[in-house]
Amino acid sequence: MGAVVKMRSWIRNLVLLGLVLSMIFSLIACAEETEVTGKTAAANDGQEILITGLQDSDYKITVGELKKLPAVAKKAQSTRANGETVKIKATGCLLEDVLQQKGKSVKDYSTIRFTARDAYSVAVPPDVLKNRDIILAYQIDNKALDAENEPLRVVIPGERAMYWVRMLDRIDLETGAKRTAIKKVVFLETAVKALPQEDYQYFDSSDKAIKTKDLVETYAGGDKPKNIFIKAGDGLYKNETPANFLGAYIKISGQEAPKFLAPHLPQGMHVRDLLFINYGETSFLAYSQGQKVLSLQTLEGQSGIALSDLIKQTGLSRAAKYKFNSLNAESLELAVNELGSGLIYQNDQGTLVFACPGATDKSLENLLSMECMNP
C-alpha cells in the first residue's frame, strides 16, 4: 500500500513539474515574440515616405513621425479582383491629419496617387477622397507590419482592395487630374484591325494583344495627357500615368478581354473587361462591354447601343454636327438634330455598324470613330 502512495505522489510531482516547465517556456516565447515585434517596429520608425505636391519642394516623413499623430484603429473589409474577401483591423494615422499639419486637406486634391516599393501604383479619385477615411497603417490586426507590408499600408475602409497599397513608398498629391473634354470616340473592335497584333501568353492561353503605344499613335497621336482614365464594365474607375499606360498592352482575345495589362506591371494594376479608355480628347470604347452595361435599343430588327447613352458615358462633347468614319475611309456627317434614335450594332459578320433613321445614307459599316465637328 505504501509503495502505491509513493508512486502516486511521484506522478503528481512529475505532472506539476511539467506544468511549471510549460509555463516557463510560454513566458520565454512571449518575451522573444515581444522583443522581435519591438525590433521590427523600431526598425520601421526610421523609414521615410516621400510626399509630393504638399509644398514647394518634395517632403519626406518617417513612420516614427506619423506615430506621433493621433492614432485610429478601424476594422475594414474589401474584395480583391479575384473575389477574395479581405478583413483586417488597421491601426495608424489619417492622411488628413498629415496634411493638416501643412494647412491642407485631402479634399483639396482632385487625385492622390499611392506608389509602392514594388512599383505598384493607384490613384484615388475625388469621390473617394471626399467620402472616405484614408488610414496610413503601421499595424495590421494589432501586429507590426511584416516585410510584405512595411513601412506602411494604405487602408481605405469601404473601398476596393486595389486602393490598399502595401509597402507604401510615395504619395503624390495632384490637383490637375481632371478629365479632358472628349472630342472623338474610337471603337476598339474596329481600330485593332489596322494595328499590329502580337501573341500574348496569358497563363495557359495564348491570346492576341496590341500595344497601347500603337493604339495611341495611330488614333490619338496629338494628345499628351498627364493622366489616362480607364473604366471597366464592372464599374471600376481608375487613372494611369502615361509611363505605365504607354508601356502596356490591351489583350483583345481570350479570358477577361479586352484587358489592360503588362508583364512588368503588378497584377493588381491590370484592368479586365475594359469599357473605355479616355486618352486626352480621345475615348477608346469597347463595344463588347458597352452592349453589356449601356442602354440598348432596337432599330429595324437590330439591337445595339443607343447613341445618346454612348455620348453620355464617354463624355463626348456636345456639338452642332458630328462625323462618323469607317475603316474604309468612308464618312457620314450629321447635324445633332438628325441623330434621332441612332444606334451602333454588330452585324452577322461581327462588324460594327452605325445606323440612323432619316439620314441620307442611313448606315455606315466598319464604324471606326465618331467625332465632333468644328463650328
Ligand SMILES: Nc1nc2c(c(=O)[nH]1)N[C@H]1C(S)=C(S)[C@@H](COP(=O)(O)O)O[C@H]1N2
Given for the second form:
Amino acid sequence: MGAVVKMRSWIRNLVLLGLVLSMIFSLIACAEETEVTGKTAAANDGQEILITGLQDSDYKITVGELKKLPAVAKKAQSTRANGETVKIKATGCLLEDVLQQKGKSVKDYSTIRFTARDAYSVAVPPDVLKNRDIILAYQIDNKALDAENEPLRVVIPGERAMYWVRMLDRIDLETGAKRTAIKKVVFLETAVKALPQEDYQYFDSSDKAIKTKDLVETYAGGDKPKNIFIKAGDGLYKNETPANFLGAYIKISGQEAPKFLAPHLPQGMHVRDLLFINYGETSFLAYSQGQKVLSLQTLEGQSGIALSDLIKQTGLSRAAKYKFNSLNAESLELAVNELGSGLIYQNDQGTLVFACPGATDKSLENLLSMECMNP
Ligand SMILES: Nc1nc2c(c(=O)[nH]1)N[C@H]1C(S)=C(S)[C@@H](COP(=O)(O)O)O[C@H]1N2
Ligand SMILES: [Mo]
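Please move on to the form predicted in complex with the named molecule, as the form predicted alone is already shown.
In what comes next, the whole complex appears, and the chain from above leads the way.
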C-alpha cells in the first residue's frame, strides 16, 4: 500500500514537473514571439521611401520617421474598377506633414506620382492634391501592414481606390505637368490599319493588339512628352509616364477594346474603353468610344460625332483652318466657319468618313486625321 502511495506521489511530482516545464517553455516561446514581432516592426520602421522633387537631391524617409509625425486615422471606402468595394481604416501620417517639414506643401505640385514595389504606379492630379488628405498608412484596420501592403499604403479618402497605392516605394513630386496644346487628332480605327498587328491572348480570347510605340512613331512625329494623358469612355482620366506607356499595347479587338494594357503592367494600370490618348501634340481618338460618349449629330440621315465636341474633348487647338487627311493621303481643307455641320461617321463597311455639307465634294473616306492649319 505504502509503496503504491509513494509511487503515486512520485508520478504526481513528475506530472507536476512536466507541467511546470511546459509552462516555462511556453513562456519562453511567448517571449520569443513578442521579440519576433518587435523585430519585424523595427525592420519595417527601417524601410525607406524615396521622394524626388522635394529637395535638389533625392530625399529618403523611413517608416520609423513617419511614425514620429502626428498620426491620423480615417475610415475610407472606394470602388474598384470592377465594382467591388474596398473598405479600410487607415492609420498613418499625412503626406502634407512630411512636406511641411521641408517647408513645402502638397499644393505646390501639379502632380504627385506614387510608385510601388510591384511596378504599379499612378499620378495624382492637381484637383485631388488641392482638395484631399493623402494618408501614408502604416496600419490598416488597426493592424500592421501585410506583405501585400508594406511598407506603406497610400490612402486618399473620397477618391477612387486606383490612387490607394499598396507597397509604396517612391514618391515623385512634379511641377508644371501641363497638357501640351493638341494640334492634330488621329483616328485610331483608321490609324491601326497601317500598323503591324499582333495576336494578344486575353483570357480565353485571342485578340488583336498594336504596340503603342508603333502608333506614336508612325503618327506623332518626334514628340517626346513627359506625360501621356489617357481618357476612357467612363470618364476615367489618367496620366502615364513615357516608360510605362511606350512599353505597352493597345488591344484593338475583343472585350473592352480599345484597351491600354501590357503583360508586365499590373492589371490596375490597364485602361479599358479608351476614348483618347493625348501624346504631345497628337490626340489619338477612338471613334468607337467617341460615338458612345461624345455629342452626336445627324447629316442627311447619317449619325456621327459632331466636330465641335470632338474639338472640345480632345483639346484640339482653335485654328482658322483645319485639314482633314485620309489614309491614302487625300486631304481637304476647311475654314473654321465651314465646319459647323461637319460630321465624322462610320459607313456600312466600318470605315470612317468625314462629310461636310455645302460646296463641292466635301467628304473623305478612311479618315485618318484632322489637324490645325496655322497661318
Ligand atoms: N501596389 C499596388 N497598389 C495598388 C494596385 C496594384 O496593383 N499594386 N491596384 C490599385 C487599384 S487599381 C485598386 S482598385 C486598389 C485595390 O485595392 P485592394 O488591392 O486593397 O483590393 O488598389 C490599388 N493599389
Ligand atoms: Mo482598380
